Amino acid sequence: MNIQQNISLKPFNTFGIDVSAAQFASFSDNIELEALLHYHSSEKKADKLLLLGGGSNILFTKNVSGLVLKNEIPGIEKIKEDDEYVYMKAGAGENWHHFVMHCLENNYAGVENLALIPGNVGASPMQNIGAYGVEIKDIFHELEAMHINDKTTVTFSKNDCAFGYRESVFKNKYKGQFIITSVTYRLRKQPVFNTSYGAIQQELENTGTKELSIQAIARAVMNIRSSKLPDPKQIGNAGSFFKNPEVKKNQFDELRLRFPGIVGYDVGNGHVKLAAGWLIEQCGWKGYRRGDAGCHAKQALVLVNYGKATGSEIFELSSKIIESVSSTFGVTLEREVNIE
């Protein structure tokens, strides 16, 4: 067990802020998560616990007073499989896209629409990632979740992660309770393709695919990611800052009355889904820069550090987009990254 001192977390976050963590240590395996956590239940009571993965879904506003653990937990397996479905564990920590490049590679279907995300795996039912008309609920089978308080391993059904739009359980009623240790995926072995959402029909017509494939699919959605999100390792960034917000059917048709271009999709039960990004735009942030804080120039959701911004910074710059589009169009921007 290595626990290191007054540690910078600049290298483990994606915005790049430059805070220190009192105390880090890394695990690789549950036996090493037990005794760190033994360690803070027993020495460190009163102090913080943050937990780590990528890094690619957190803004730091201010130094961790506390323990910071980082999952490194490996490992890829097929550990079971049917006429229809695969089923593959992966460790928390590794790379949510190594992952999916393994699936790729050994033609499991359902990850394609989810290449290039940022992040570890461990993250994804956590936050139930989604992009492109595909969330981690589709695929999701089961998650083992070590419980920080009794030390003990827990299984998780897809029921019991109540996942929302960029929610489960883990961001509500189960917060700071767990740390996740390992997700199962259910894949499909004969692909159900999905390329209806966004652009990706549109990429696919332009780079000449004749034959529609998960590996074709996952080449346009990288094609996409790539040409519209900043590469956190030369601009800092944890990709979308906002979620996109949800409004009454009504309140779509009056808003679409005073601005027709008005980007929303029906999402059911009487609900339109906003594109935050075009609320974004319309009030004038896109491409925004106050010093080194600021709006991308290609994707309005995307808030960066050009270098050598505060994350309190990057805070205060949300804040006045969330105003400011809640005073135009009457909507509340919820923030979709982590805030600490």
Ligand code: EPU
Given for the second form:
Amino acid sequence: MNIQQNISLKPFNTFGIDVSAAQFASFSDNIELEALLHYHSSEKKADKLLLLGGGSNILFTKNVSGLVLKNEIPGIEKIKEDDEYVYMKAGAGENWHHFVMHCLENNYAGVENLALIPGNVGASPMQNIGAYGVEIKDIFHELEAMHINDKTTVTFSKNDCAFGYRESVFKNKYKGQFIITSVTYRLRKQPVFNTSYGAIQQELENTGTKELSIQAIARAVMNIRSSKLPDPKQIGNAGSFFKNPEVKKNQFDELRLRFPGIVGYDVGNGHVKLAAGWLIEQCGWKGYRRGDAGCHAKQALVLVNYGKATGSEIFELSSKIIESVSSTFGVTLEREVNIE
Ligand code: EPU
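Could you output the structure for the form predicted together with the named molecule, given that the previous block was the form predicted on its own?
Following is the full complex, with the preceding chain placed first.
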């Protein structure tokens, strides 16, 4: 067990915010994790316990006074298969895109629309990651997680996870209680292509794709993502900073009368999901920069750190955006990124 003191977290968060952790340790298997949890609970040397995966969905606004644990549990293995499906189990510390590439190389279908999403496998069910018409819940089989107090390993089925839009039981009822150690996905041997998201169709046409394949879809997704979303290695960011808000159909109709260009998608149940990027852009924030904190010029839903912004500066910018969207449209944006 190697516990480091006063470590900068800058390399461990894609926003590139320079805060420190009083204590920091990584673990690569359940035994190491259990030992660290025992250390934390029995020694009481650190009050707060913060779990980090790829650090791609977090904004640090202050130093962390407690213990930061970095999940580095590796491994990708096929655990079973039948005529239709293969079941792939991945360690929570595996890089998500690396897992996607592994599936593409083996012709396992279902993750192609989710190519190039930053972060690790462990975070994928936590916030039910999604892109281009697919969410993790569509291919999720089960996961294993360690209970922080009991140190027991619990298996969660899809139902147990209560997935919603960028939501799961781990962000609500069980927040701060479990550490996800592995996730098993159910992938198809025969692909069911999902090109319903307009931008994919367009990109497939632009690149002259004649024969549809999971590899072609992944390529299209990667092209779209890299043209719109900043690469965290170059410009600090955590993907979409806000969720796309849902409003009632009648509120949407009223808004459309006042703002005919408004972008929304029917999600059933009498609700419409609004494109927050559009709302933010209309309020004039797209491309805004103050100091090193900014709103990305190609996708207004993404806030960026051009270098030395503090987490508080980015948080303040997000508050101003929330206020201005609320006063213009009467719609309250919710942050998608976790604030620490
Ligand atoms: N739009 C604008 N201006 C902008 C950005 C978007 O007008 O600056 C409008 C456009 O009309 C566009 C529509 O919003 O057609 C939707 O934009 P986009 O396809 O870029 O998707 P999004 O709704 O902004 C969501 C996810 C992304 C995911 C994409 C593609 C959320 C919070 N974000 O963004 O996920 O990649 O769809 O499926 O749901 C993430 O969660 O970190 C993330 C990047």
